[in-house]
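As a starting point, one isolated chain is supplied in structure tokens, in the form predicted on its own.
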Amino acid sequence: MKSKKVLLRVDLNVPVSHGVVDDDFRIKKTLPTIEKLRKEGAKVILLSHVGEKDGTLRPIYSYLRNYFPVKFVEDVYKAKDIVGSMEETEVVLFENLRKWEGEKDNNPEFAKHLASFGDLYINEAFSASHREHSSIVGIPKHLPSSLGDLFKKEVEELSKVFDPQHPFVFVLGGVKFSTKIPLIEKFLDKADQIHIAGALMNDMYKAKGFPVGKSVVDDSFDPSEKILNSSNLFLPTDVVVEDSKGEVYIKKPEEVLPNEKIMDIGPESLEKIHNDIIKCEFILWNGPLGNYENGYSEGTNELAHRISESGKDSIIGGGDTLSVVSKLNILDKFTFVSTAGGAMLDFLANGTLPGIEALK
């Protein structure tokens, strides 16, 4: 690795407020790989995205300077001189790759251009590897490529879900049920209990004929009879609702009025999940239980504490889930915390990711 220019695809897509990193979990998970390469004498070129086209990695650049010297490249088409003058152990961070159309379009010429800066490519961005973007699947066509240690750890830990200890409890929250149907169908026969929460429960209520008022729903949701009638898939038996005046109530699903929105699971439902956790040996959790961004965090926070205190094997993931446990300062209380959200779900559903297939 000595003197080699290493293109290191990382995921530095972290929350930023007023130019300051809010949650550094993903960055800290990446630091050991960067330091390992530096100790081996490599010249490290960091590739990442942050948000969409208007996002900038400058706040992350400022953050990284607390750990090692790093140079910032604003334009990937004006990087030749900086990269060409790199010395051993130096680190360069390229600006948000999504500023250029070729990244998300997986443009062959853009991938070739990025690859021209390196001798080797390492993918350490498990959490972004469900995307067929140039920096994920295009660069490996031009350079000797491999997975990083963090990526391998993600695969190793998440693969335990394919042959779990039993009883196995799966808690799935968040939104976009239609993208999670394959995952649910796969684990209906593997999990002893699947608890559906978040906006996903609204879709299930609607499909079962329950009133959902003004709740968020996914109009593309089209569940199979197997999902709707499964005996080991559970919906909350009570919910927290908010009416048009901002008043909050706890109700049964069948009692939701036309002017109300379902915002969180109720205490009875949380207790049901907790009872299953007490009896289980393995827990998988992805996605908040309620409308966390609008202040309905009680159910999600309580579940996080109960899983962390259960002493059971637990794997958790999802961007919003990470924000919850990070703010509660209990990240070290789980068996494994994935850096991924969508990539975690895709890997569990398919057993692989485009970023993995690109290296075969």
The other form holds:
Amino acid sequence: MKSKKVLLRVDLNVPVSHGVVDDDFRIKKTLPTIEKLRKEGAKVILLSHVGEKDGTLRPIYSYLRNYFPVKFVEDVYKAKDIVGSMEETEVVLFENLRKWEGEKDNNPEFAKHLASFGDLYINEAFSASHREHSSIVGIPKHLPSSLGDLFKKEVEELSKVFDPQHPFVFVLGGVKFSTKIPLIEKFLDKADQIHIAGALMNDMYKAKGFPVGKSVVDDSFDPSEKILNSSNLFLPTDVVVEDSKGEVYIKKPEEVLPNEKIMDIGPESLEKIHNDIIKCEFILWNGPLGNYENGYSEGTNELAHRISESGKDSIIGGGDTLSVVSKLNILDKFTFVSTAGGAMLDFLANGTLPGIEALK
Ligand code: 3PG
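Having seen the form predicted on its own, please provide the structure of the form predicted together with 3-phosphoglyceric acid.
So here's everything in the complex, that chain up top.
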């Protein structure tokens, strides 16, 4: 690695508030790879996205400077001099790649332009590798390329889910059921119990003919008979609802009124999940159980505590899940915490990701 210019694709897409990094879990997981390359005498060029085209990596640049000197490149088309003058162990961070259309469009010229800055490419962004973007699948066409240590660890740990210990409990929350159908269908045959929560439960209630009032639903959800009639897929038997005046109640799903929104799972349902957890050997959890952005994080917090105290093998992931759980300071109590959200789900559903295939 000595003197080599390494294009290191990382995922610095982290929550920022008032210009300050709010949750540094992903960044901290990436630091050892950067340090390792610096120790080996590489010149490290960090590539990432953050949010969409309006996002800026400046807050992350300030954060990284607490660890090592970093230079910031605002414009990928004016990077030649700064990259050309890099010394061994130096780190340069390019501004949010999504500022340029070529990134998301996987434009071959954009990928070639990015590749021109490096001698080799390492993908350390497992959590962004479900995207067929230039910095994930385009650059490897031009440079000797490999997967980073963190990426390999994600693959190794998440692959355990394909041959799990039983009983195996899968808890799936979050939103947009339609995007999770392949994953659920696959795991109906693998998991002993699948507990559905988050806004996904609203979609299932609706599909089963329960009233969902003003709850968030995914209009494109069209469940298969396999999902609707499965005997190992469980929905909460009580829910927390908020009415139009902001009053909060715990109800049976069949009692939800037209002016109410389902916001979280109820205590009885949490006990049911807990009962399965204490009897199981392996737990997989992705996605918050309730609408935590609006303060309904109780179910998610409680589940996090119950899993972390169970002593069972557990894998958790999902950006939103981590936002909630990292505030509890118990991330080290799980067997493995994935840095990924959507990429974790895609990897579990397909056993691979575009970012992995691009290196084959
Ligand atoms: C993530 O946060 O899951 C990754 O950084 C990918 O981000 P995206 O969903 O905006 O592509």
